[in-house]
Each structure stands twice: as structure tokens, then as C-alpha cells.
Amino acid sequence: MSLKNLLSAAAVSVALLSAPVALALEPAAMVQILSVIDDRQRNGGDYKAHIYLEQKEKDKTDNVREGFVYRRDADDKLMILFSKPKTEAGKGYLRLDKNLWSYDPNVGKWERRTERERIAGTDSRRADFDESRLAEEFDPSYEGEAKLGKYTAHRLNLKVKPNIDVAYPVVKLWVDKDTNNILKREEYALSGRLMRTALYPRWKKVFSESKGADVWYPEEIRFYDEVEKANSTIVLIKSVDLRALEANLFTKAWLESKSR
């Protein structure tokens, strides 16, 4: 090979080496992304959200529900109380001491539920309405960058930590590089089968006096059942109120009182 060709080949090699590439994130950097996601959605005090759920199932009429989500993040407490339609009013869920309970006022009975519980029979789960605990519950690995529409996202593969109870043990996340908002989430069974996909097209923020910073929440979530392909659920968070709630709200007695 001539000297000219050698120099030309060397120049190409240098150019390739200096070309920008997406570097793999270190474990600490991935955990930091999860921690930021968690912290952005967490409030230092209480949390109340007005929610709207629209459920589509194969060969069935669409179901629409409205209700309220109450959280006390400092104590890991959660309540979901449905208000509409009339047939669903007073039904709800209460999370106490890491146990999830459902209440049906028609029979006046509480029943313990698992993390896989379909909230009100929809494609949503308890964790979709609760405080985000990704860094606490999962170990991440990096799968590179990906384009999702107009966004460039980090792709993270999450595996549940030992002795942690979650709906799905493996989760793939697409996280917007610019905002750290979740754009897409895929959830898998241990067998590797894709069970559910969630899309997060809109995020919103509200300032929290108790936190002294903004609290972010997904204004819209679209859930797709990957087993029963015709089934899907849209969740809209219509408003968020971060003022203090009643001290005794997170009790079975309080929820029961709302159905009388």
C-alpha cells in the first residue's frame, strides 16, 4: 500500500474513533436516573388526584370511571376511591403496611389483593397510582439509546430486587434524555413474555409547598394488554391537589364512611 493510501486509511480510522457514540451508562448513573424519576413524582406531604379511567375490552361496551387517589408518601399510604358511575361509587382500595385491600360497599367486605390486581378490572395496577419506587425496587442495566418519535431516550432494563413484591419482575423503560420523564414502559413475566405496555404522552408539574419543589405526574397514561390484545385502558389525571389531607383518612373506617 502506498504512503498516501496508508495516510488516508489512518485518517478514516481516526475519524471513526472520534465520531460521537452513545456510551453505556455506569450502574451509579442508572440508579441516579431512577432516583430522579422517583423524586420528581414524590411529594413531601400529602397528595390527592382526580382520575378518569376509560376501559376497552373485546366484545364489551366501553367502561368509564372517575375517582380520587389519595397518598401520604411519608408513610407509604395509598387510597383509591371511586365516585362515578353510581354503580361503582364507594368502591375502593387501601394500601396499609405493604398490603393492598379492596372494598365493595355492596357486600360490606374487605379482601386482600395482590400486586397483580387489575384496579377496578382495568389494565391499571396499584403501582400506576402510587408513589414511584423504581430505585428502591429494581436493579437497572443499560440497553443503549433509542429514538421514540421526536425524543431520544435511555433504554433501561430493570429486574426486581430480592424479596420485593411487584406486579411484574422485569420492566423495560424508555426515559427521555432531556427531562427524565418516562415515555414508554414494557412489563414482562419471568418467562420473558411481554404482559403489558404503557405509554406516557403527557407530563405535568405542580408546585408543592411542603416539598419546596415541583411534583411531576403523568397527565395521561395509555395501557395496552399484550395478552388480550383488544384490551386497553386510558388513565387521565385531571387535577392534583397537594394540600394536607385529614389525619385519619387512610383507614378502612374512613373509606367505608364514604359509601354510606
Second form
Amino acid sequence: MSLKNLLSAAAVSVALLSAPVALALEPAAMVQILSVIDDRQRNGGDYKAHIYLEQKEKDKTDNVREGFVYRRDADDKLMILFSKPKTEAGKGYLRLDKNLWSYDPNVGKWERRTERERIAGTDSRRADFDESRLAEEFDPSYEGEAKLGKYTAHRLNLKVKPNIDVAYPVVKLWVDKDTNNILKREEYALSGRLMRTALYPRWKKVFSESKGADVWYPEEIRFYDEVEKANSTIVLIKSVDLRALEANLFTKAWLESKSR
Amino acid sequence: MGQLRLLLQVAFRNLFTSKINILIGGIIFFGTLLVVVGGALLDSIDGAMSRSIIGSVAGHIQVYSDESKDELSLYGGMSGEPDLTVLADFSRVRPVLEKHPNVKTVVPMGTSSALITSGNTVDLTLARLRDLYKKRTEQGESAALKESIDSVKAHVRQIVALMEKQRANSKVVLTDAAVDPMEVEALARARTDEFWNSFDADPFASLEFLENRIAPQLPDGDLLELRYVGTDLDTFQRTFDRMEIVDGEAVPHGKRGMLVSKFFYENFFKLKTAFRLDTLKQERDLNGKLIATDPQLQRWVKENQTQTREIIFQLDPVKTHQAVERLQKVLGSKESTLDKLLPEFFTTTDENFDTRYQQFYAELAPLLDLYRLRMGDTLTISAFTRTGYVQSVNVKVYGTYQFKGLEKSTMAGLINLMDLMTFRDLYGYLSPDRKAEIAELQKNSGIKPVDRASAEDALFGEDSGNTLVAEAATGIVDDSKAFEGNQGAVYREDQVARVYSQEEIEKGVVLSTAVILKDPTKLEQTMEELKQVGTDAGMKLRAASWQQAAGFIGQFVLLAKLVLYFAVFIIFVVALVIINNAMMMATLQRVREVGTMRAIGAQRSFILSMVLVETVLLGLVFGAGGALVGSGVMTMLGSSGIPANNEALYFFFSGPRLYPTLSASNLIAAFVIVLVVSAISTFYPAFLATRVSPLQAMQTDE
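Alternate state requested, the form predicted in complex with its partner chain (shown: the form predicted alone):
So here's everything in the complex, that chain up top.
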């Protein structure tokens, strides 16, 4: 061993010894955390949720809606359909493969949208309602521990994997050490600019017959727009139903039939 | 009297004797010419611009709510749409304004803009096919329907074949990593006979496969910003009589509908290749540009050669065959593929351009849809309302229109007209009922308001009451009745057929009203009075002149005028200094003459008058000459017109040519200015002349 190598080995040992008490997680352990987060929210069968959305913007009346989210995780299918206020009833989104379609019964027309679509004009995106796919979409790195109110959290830095289209390519996650639930999520543009912050203060679980285990969901999510600082969105998942859905639910024809 | 005659005699005698007088005369001559021509041109442009703005949408005065945060800006502001408070009920505002004796007509308006998105060629073709299958499901099979379905299906099949060919070509440039195997697989499946043979077994599933797996492989469709004025179309057309329908027809009385501006239609809805050919022709014919020398023209030619996909994708197999035959004949070529024939055909030079242009419209155009939007088609417009909800409406396009004289003006040409009912739908005004419904939803949500700055403490702190583990009851979400009462399809049909009464049109939200005056010269006074009339009737109204309402364009008009007036002012200051200096020299040259006159008894006042009368006469004679020549120039320009050879000038000239007129006031103003300037510049030299003493004169050397 040369002197140079010896010196660098010494430097590394010093660095390691003086590191914070919480040791960095191994990549495998981090991927494991992401898989747990994904897996806990996934249901083997179908998923239906009653949601509430509220968008606040500067100098504007609040944009408020209620609606339903339908998921068939096995086939990667998603539909969001609004029911209230009355003028919004029947408007919705349908995700099929990589396509996000939007539909408005008042005009009877389908339009293809992108991952960056602000769902119903709010600060939420398609992925916020869809099945969680963190392990599949991102590569994690460890940034240490942090306190968040009464919780202690792992801070993970996620970078999107190549050839995957997501709304934000860089994500920072605060994951509760005890429960493995997400507490906070910061999303960045490729340039490094903070675009959106999300807080998840309440989590709930419900037993799924089809999965044979619990399915977890955030009861409340608060999104803060970091570009238009005055804008924010609250999403409530009021209740979740895990019974099987109609077979042909995730088709354009089904959505159209709702407006006849 | 005798003295005046003497003074005049002296002045006439001196008029042409001195070189300096000729110089001064020359300056006065050109000064007058400039004032006459410049003044008349300025007035004519000002008049034309006012006509452009008043006659297109603004009217003389725009009245809107005084509670508005921003100023009204009809052509859109620098930072998007102005924030205006609505006039909640036009039927209440109209009678109040019409009571004023100087008000001729009141037109309701709402100006805004929206985006129109359209999918790519495959999306549009598939949407057509989906509609046909839906029709078959509802009405049953018919021979005509089957034929239409088969034709569109053949077209889709051809597009898929073209896409695969392009993919094969692009393989050369793309690395393997950039090729998505899912896309390749989907394309391969859509090429098989098996797929097309079993298409009708489950047409909607087949369509979804094409819509979700094939269509996204093409680049995105178009995104277009559409600016519109919602108005009572009948009253609008009666009031703004420069408006004329070009294609199609006016929107029938009381119906929903839209008139697209002809300029906008040509620029944004026409097949790009055809539009480029039109522009090339115009640049060559009107502006005398040549493809050989002008890089912009060369770029258009190049784009026509390379961007042929829009044409190729549009043609179904039968038409493709026809197009190939026609191009072969025209070009005398044996080439059998369209993607080789088209670039050859569009290789235009100054020599062959006119022939090719004519051939394009005679041979190719009949096979193509020259416009993406045809008269009678329905356009889907989506707008973000003031409340954040997206509102989409279908509106039938009845025709195109233009303002006479403003055909090529970009500013006037970007405004499209629609009925008030459609405008109100897009605007999404929150009625009290809707407000109450939203408030109820918010109340039932049970959300605790949290301040953003302290959100983390409030949501994650010990006192938050929030927990990360809670058992949810096995939920039953009942959505069976959630969408009941949603009558999308019924609503769509009802909109197309319904005829609204005048009362329905007028009773409701507008953003502003255009007021046409009987006597436009009393504009300022009427504006003040209209505000008062509003206050008396319990409405807070704000009035803006056409110039203010035109927003930055109005400001620009004002600025242009100021710059021109300032330039004229500077020219006169310079003239004043030159004339003054010249007069000084002239006076100093005449020290002997003046001295002698003083010696033989001329009073100082006589000397003063002499110099003044001389200059005034100089001014009159040369000024008259300048005015005469100026009038001649104006008469010439007035009959031949000044061509507007770019789009901005079109707006300023209010048409393709400006025919300036000369008014008596221009001539009088010119004379007054010239005389005042020459008199002022003479005072000091004349005063110096009176100071000359006979003694001084006699001591002066020759």
C-alpha cells in the first residue's frame, strides 16, 4: 500500500468516524423503503375513492370540487371523474397506457394531455391520484435524517430513471422512520428549481380482501405551488372502496355513457 | 396710408435684390411646404387610425364597471387579459346610456382569449371514425354510413403504412435505445390484415388501440390562441358598418355561432403549404421581391419542399393515386411516389413560380382540404374562467368576416366574433346559486385553514391531532347517483338548435359596452356625462375613449403623434434660428442705407416698420409659393394614394392605401406659423436697425 493510498484510507476513516450518528442507508435499503411505500398503497384488485379538491389562488374565488378516483392497479388503469359542482359533473380524465385523456361532456370531445396537466386546473397532477410507482420510476440517494414536527424522517433524494416521463424529474422525500409513510415531498425541475411542495399529515389503512393485506392512503394532501407562491391545493380522500369495479369501466365508451 | 405704400414699394424692390433674402425666402418656402404636407399627412393618418379603431370594435367610447381593477384593453394588455368586474345585467345598462342625447347606439361586448387545441392528423381522423361508429350504434347500419366508415378506415390504414415507412427511414438516424419496442410492436399489429379484418367485431376496442398506441407516435397537434369579442352580432353588424361577411353567412338571428376573422382564418386554418404559396405570390407581386435574392422567400420554398407530410397524410388511397397521376403529368415525371413528386413540384424559382402556383390550385387543391376548419364546422373552445374552472363550449362557425380597409391589419384581424351566450358560457360567471353550492361543499369538507408559513408545525406538531396510522372503516363509495342529471349530449344538441330572444341576449353579463356618438367632437364632455348618468342610476360606470380602450395600441397612436409633432417643433426652432441669423446679416449689410434714411429724416418707427414689412412680405410671397406647391403635392398624393406595403402601415392607413386630404385648416395653420416665425425672428434685427445712427452709417467703410 503506497503512502498516498494509506493517507486516503485514513481520511476516509476519519470522515466515517466523524459522520452523524445516523448512518447513511444502503441503496438497497432505500429501494426497499420505496417498494414498501409503493406496495402499501397498491391494491391487488380495484380501487375507488371519493375525493375532495380545493384550489386557492390569489384574487380568485376558490375552485372546489368533489369526484371519484377509479384504479385498476393490475392493468395500470386510472380514471378521475368529477361529480360536483353540478356544472363540472361528468368531466374527467382517463389514463390508458401512456395517454392521459381529458373529457368534457359539454363538448363531447376527447383530448390528449401530458404528465404536466394540472388536474382540473389545480396544483395536483395525474400521479398524485395514481398508483405509487416510486421504486419503478426513481433512483434514490440518502440525505440524512430530519425532524418534522413530532416525527423523525429519512430524507431521500430521488432522480428519475432514464426514458421515464414524470412531471418532476427530481424529488426529495421525507419518510417517517417509524411507519414508512411519506410526510413531505418536494419536487424540482431539471434546472434544480423547487416547483411544488406537498405535505401528507394523515394516513389511513383499510383491509383489502383481494390483496389479503392493508391498503394505505393519505387522507389529506396539501400542495403548495412554489412558482406561483399564492396558489395551493388541498386534496382529501374521504373514503376508499376496494370492491371490484365494472369490467369495461376504463374505456372511453363508459365515460361517454355517463353523459347520455 | 402713404407711408404703408412706400414701405411696400421698398419691400417689393428689396424682395429679390439681396441673396440673403432669397435664402430666407427659400427657408420659408420649404418650411411652409413641410407644414402643409406634414400637417395634412399627420391629420390624415390620425383620422385613418381613429377610423380603424373606432370602426372595428371600440366605438367612440367604451363604458365598463368602475369597480374593475384594471383598465379596459380591447386588444389585450402586455400582461394578459385585464381584470375587469362584470356589468351583471346589460339590459339595465343600455336604457341608462341611451337616454343621453348624444348617444346613437350601445353595443354589448365581452373580450377575452382562449386556447384551441387540436390533436394530430391521426387523432382527428380517428375522432371522425369514432363518431361514425357511434352514429351506427345509435341509428343502425346504412349503405351510406358503411361507405363513409370504409373510406375513413382505408385512410387510417394508409396513414399507418406511411408511419411505418417513416419509422424505417428514421432508423438510420435513431439509435436503438431511442426506439420504443412497444411502439414498433403496436405499429406492426396495426399493419396486419388480421387487425383490420376483425376491426368491426369490436370497433370501439380497435379504435382505442389506435388512439392509445398509434396516434401518440406522431408529434402533437396544434395549439392556437383565439381572441374573441362576444357581442350581440346583429347590433354589432348594424353599428360597425365597415364589417362585411367574406365566406359563409352571418350567424342567424338569436342563434349561437361564431364569425372567424378572415385574416385569422387564412393565417392559422389554411393548409400551411397553400398559405406559404399565397405569401410567396404576394411578396413577389406586391413587393417585388425575388426568390433568387430574398432569404425569407427561399426559406418558404424550402419549407414547402420538406414539409409535405400535412398533404400526404390528408389523402386517402384513391386521392393519393389521383395526385400522383396529376403531378406526373404536370412535371413530365415517371416517379411514382408522392413523397418524391411533391418536393420536386414545390421546387419553385422566379421563372416557374406563377405556373406552379396556378397548377397547385388547379390540380392539387381540389383533392385537399385547404382549410382545417370549414364553414359550418363546430369549433371546441376551452377557456380558463376567472374562477379557475375550465369551460369548454362547442360553437358553430358560420362564416368569416373582415373590416373593409383593414383586411391585412394584424391587429384588427386577430379579433373573432361570437354570440353573447357562448361568451358568457366561456366566461363562467359565478351566479349566486353556484356560489352557494361551492360554499356548501367547502363547509362540508371540514378542512382546517392552515397558514402556509407555519404549515409544517400545524400539520405535524404534537397539537395537530393528526396521526400517520389510523384504521379506516371498510368503505363503500356510492357513485351510482353522482352523475345523474348530467345531460351533456342533450345540452350539446339544445345549444345548436336553440334560438334566443333579444331579451335573453341582453339580460346577462357583459364586460363593456361600445357607445357610438351622434357628434364625436363632444367625446370628452359625453364621457363625463355618461359617468354621471351611471351614478344617478345607481351604477358605478367608467368611461374610456376609443384611444384609451385600445390599450397599448391607443398609447402607440398617441406616442406616434407626439413624436411627429415634436419633430415639427424642432424643425421650426431651427428655422427660427437660421432666419434670425440671416436677418441679422441682412440688416448689418444695410447699415449705410438705414443710416442715410435716418439722416434724411426717417423716424425709428419707420425703420422698424420697413424691416418688419419686408420680412412679412417675404414670408407671404414664399409662404404662398410653399403652400401652393404643398397643395399640389397633396393633390397628387390624394389621387394616387400612398401604398401600405407592410401590415402595420395597413392599420395606420386604415386600408391598402392612404389617400391624404388637405383641409383649409392645414393651409391656415401653415400661414400663421410661417408668418409668426418670420416676424419673431425679425424683431431683434429690426431693433438693431433702429439703433443705427446717421453718423455711424457715414463712418462705415465701403
